[in-house]
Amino acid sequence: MFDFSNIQGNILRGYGSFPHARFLYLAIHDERAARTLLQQLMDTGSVTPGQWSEKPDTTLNLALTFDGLRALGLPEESLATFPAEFREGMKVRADELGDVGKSSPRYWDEPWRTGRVHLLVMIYGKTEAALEAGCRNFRRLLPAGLEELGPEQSAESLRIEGETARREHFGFVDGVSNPDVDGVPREAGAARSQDIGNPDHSGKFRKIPLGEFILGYPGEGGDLAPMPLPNLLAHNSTYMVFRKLEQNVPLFRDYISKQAKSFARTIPGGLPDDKSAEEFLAAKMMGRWRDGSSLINHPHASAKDISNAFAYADDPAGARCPLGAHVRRTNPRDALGFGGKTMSRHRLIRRGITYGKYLPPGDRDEERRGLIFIAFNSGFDQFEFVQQLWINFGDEFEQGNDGDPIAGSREGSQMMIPGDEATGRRPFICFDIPRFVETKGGDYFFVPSLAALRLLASGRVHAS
């Protein structure tokens, strides 16, 4: 049995209660000064753990890059059992993830693109106010030897008619397929109770074991994830990856609209009274509705149902849930054969938040906006494998070079949405997809556990 109070929050239990968030950025200049700090911030119980006994205001976290480990002194024999993906950095990965063109890093906004970020302070809040309070308690306690690398990030949970909404900025419900880990009891609330594991033989679903997503315990298949040393730094820690992706949403509406008049087409008898092609398509291209319900339980209209008990295997061809749609991508379940052992590796704990205010439809701003991406994983190898086959290629999901059609890499896929014999609707093909998500920052982040914590700030870590 894990200790919850070990690990820090938001990761195995998510903080989307806290609807507020700010991301400071630090370098460490004197890893003495850096070490008080994290003592300081551990005898006065600042750093939040993923379970407390009442609920505070305000949440803080804390997760280093390799750049930031080294600055604090880990000693290199320390540094060099990281993983290779950790201690390259996601910059210098820009390539193999995709981040070309408009998502190279020389176009990142700071500081990504000419900073070295150490380490990343995650404060959340309840409310505004009580957010506030947080990032000015927290910086009262910087001490000289760290800079703060401008600006901060500021995040929030979309604002939709005067409602806080589950919601990214092209509409869509999100968050909605979590994995169930094993050993963690669920959350209270309905939208919790609707996380879900791997397939198994059986045709139903099981929890993930915790291995997966933290480091020391073991994985799918019994084993553990490969572990820096020492034993006591890695234990209870994990992995996180950390994009700040761009949506241009009215290029994503204007291309929804341009492509619906020619999709409408192909569906005998029309739509539904209450349902647009606009809607249809990009229903299609997500692979869910916009309300969150699942394109297999209900192919032919939404239905306000964000219910994860679904699997592909019996809508091989992909009438009712095209083969490339984003869903059926990044969580293929069963779709991929041998009872979804092939993909039951690659699971990622998402705690994604977004940013910028939500564009009406129908308006248009110069604004930005876009979604703070947040994944934890045992090893980087998970989220790489998702993004490099899976996003930005479709060979696994019989779609060629094509990416994926909502967060893909390249400018000008394709997708194809099958024909349903059930219906009659012909099949068609979205041409010429622009790219509607740039990257824009990011790095990969070793976030400790407590102890380890605890362990970094007493500058005692050794390998042996």
Second form
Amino acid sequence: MFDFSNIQGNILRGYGSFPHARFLYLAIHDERAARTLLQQLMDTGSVTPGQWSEKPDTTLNLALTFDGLRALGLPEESLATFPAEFREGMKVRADELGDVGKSSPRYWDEPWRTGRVHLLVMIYGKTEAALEAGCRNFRRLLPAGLEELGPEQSAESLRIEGETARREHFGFVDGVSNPDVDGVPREAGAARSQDIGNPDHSGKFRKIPLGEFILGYPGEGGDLAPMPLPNLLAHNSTYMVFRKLEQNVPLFRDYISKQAKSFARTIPGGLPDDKSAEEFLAAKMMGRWRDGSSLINHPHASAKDISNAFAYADDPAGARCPLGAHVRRTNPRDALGFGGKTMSRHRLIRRGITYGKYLPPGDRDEERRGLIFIAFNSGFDQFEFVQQLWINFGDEFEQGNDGDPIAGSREGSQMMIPGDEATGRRPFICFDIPRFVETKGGDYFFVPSLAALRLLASGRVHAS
Amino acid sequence: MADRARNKDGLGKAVTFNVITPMNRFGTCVVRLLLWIFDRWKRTQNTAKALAFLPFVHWVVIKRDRFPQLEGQPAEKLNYDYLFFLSTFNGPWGPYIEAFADVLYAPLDAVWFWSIRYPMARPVGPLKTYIKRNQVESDHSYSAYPGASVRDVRAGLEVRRELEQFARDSRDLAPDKFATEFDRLLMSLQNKLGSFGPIPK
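Switching from the form predicted alone: structure of the form predicted together with its partner chain?
The complete assembly is shown below, putting the previous chain first.
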């Protein structure tokens, strides 16, 4: 069994009950100062593990880029054992990730555009005041030799009409289908209890091996993901994808509104009065209704049901959930056949949090808003596969070159919304889909275990 | 660069893949029998065809004394026969090997078992190492349709077949009947109409 207290928090269990977050970006100019900071954080128990006896008011977690590990003095023989994607970093891999056009690194926000962050400090708070105090406490420890690269990134769970909502800016309930990981007990609460694993031969779902997300454990197929050396550094550590994804809400709403008029004409007799074509079309593009209910279980109307107990094999033509819909592409379950075997190695744990204010329907403003996308995997090939082949490319979903309608990288893509013989609804093609989500920065990070952080703080890392 | 199909339009969707492994004489006999069975009973190829990211898969055995020589070149003295695995696939290398190992491990193991030091298909880590050690990059590869994947080609053929049939059957239809039949055609082809072209960035 694994030790939760040696794995950093927010990985296997999310920080859903910490709605306020801040991300601080540091450059390491002096490796001894950085090690001293790490040592202090470890000595004071400031780094939050995956479990606690008493829930803290704030959490603090650390992640390092490849340049950060080097700046911390990790020897070259150890650095050479990290995966190539990590060594290169997200900026270098922009083309592979579809970060092109206005999403390309030259348009990214600071500090991503000009520098490379070494150390990412992630602080979450139960309240805004607690978060402020947590940030203040951390900055008090910051020695000369480490430079904070501005601006800091604030984020918080979306507040709609004064209430905290688990939604992203396009209005959809977010984070409802994280993987169910073998050996990780489910937390109390509806959200976590909805998790689901990978499909098996019998059409049921099984939990996903820990090794898909944490280094040092067997993954799908029974083998270990490639691990950096030494083992103490790798074991219970993981890799994190951090992306600032800006959502163009007015553009999304305008597009849906415009297309919905034509879409409504494909429905025999038109839509009933209590349903809007906009909601139906947006759900078809996402693959779930805005309240999280799946189109597979609720093809005609939302039902406030975020159950994850559904599969796609009995909807092969996409009459209920289009083959190219966002959630069907990012977690195809059994849609690709072979008992889910060809998708099972491409799962990610997602811990997103929104930034920017909620935009009420009908309003327009110039404020920037979006999602801080955080994903954990035991190798960046997992994330890059999903991004390249499932989000930006549609071949596996019979979509040719057409990308994800919500998060895809291509300007002017298209999406087929299949018709439904049962109701007589005709097929409808969404043409000229703009890019609704643009990348504004990010990088690949190593998230050390607590033991690995102590090792890094000691400065006595040897690859053997 | 040589691991991708390319022509005047640049790199194609298909990646070439060549693995050459040595076998002893007994293994050669078994593998030849197995390949004959795969060739004779086409149903044994169904899973590979269903994977749909494989434009081409071919195994060929070359006996140790059958390697061609250029004029004047002396024949090699080889200790083994060789099994050539030649393939093209759509997508990245790692997931291709993983899908192969997860879905086609039985025929892979049956044929490659006879190759020297074959580690078996599962777990996939040692197989990847074995393949890397025995893989040979293509110096050149030609693709007539670099922007086409297997699914693109299958979809295109089906669209053409259905459209030709529709053109024949709809010549004398009244407008309202034509509209009904057109809707039916669109419904049957609705998931075959994705954009076509080079791999998008």
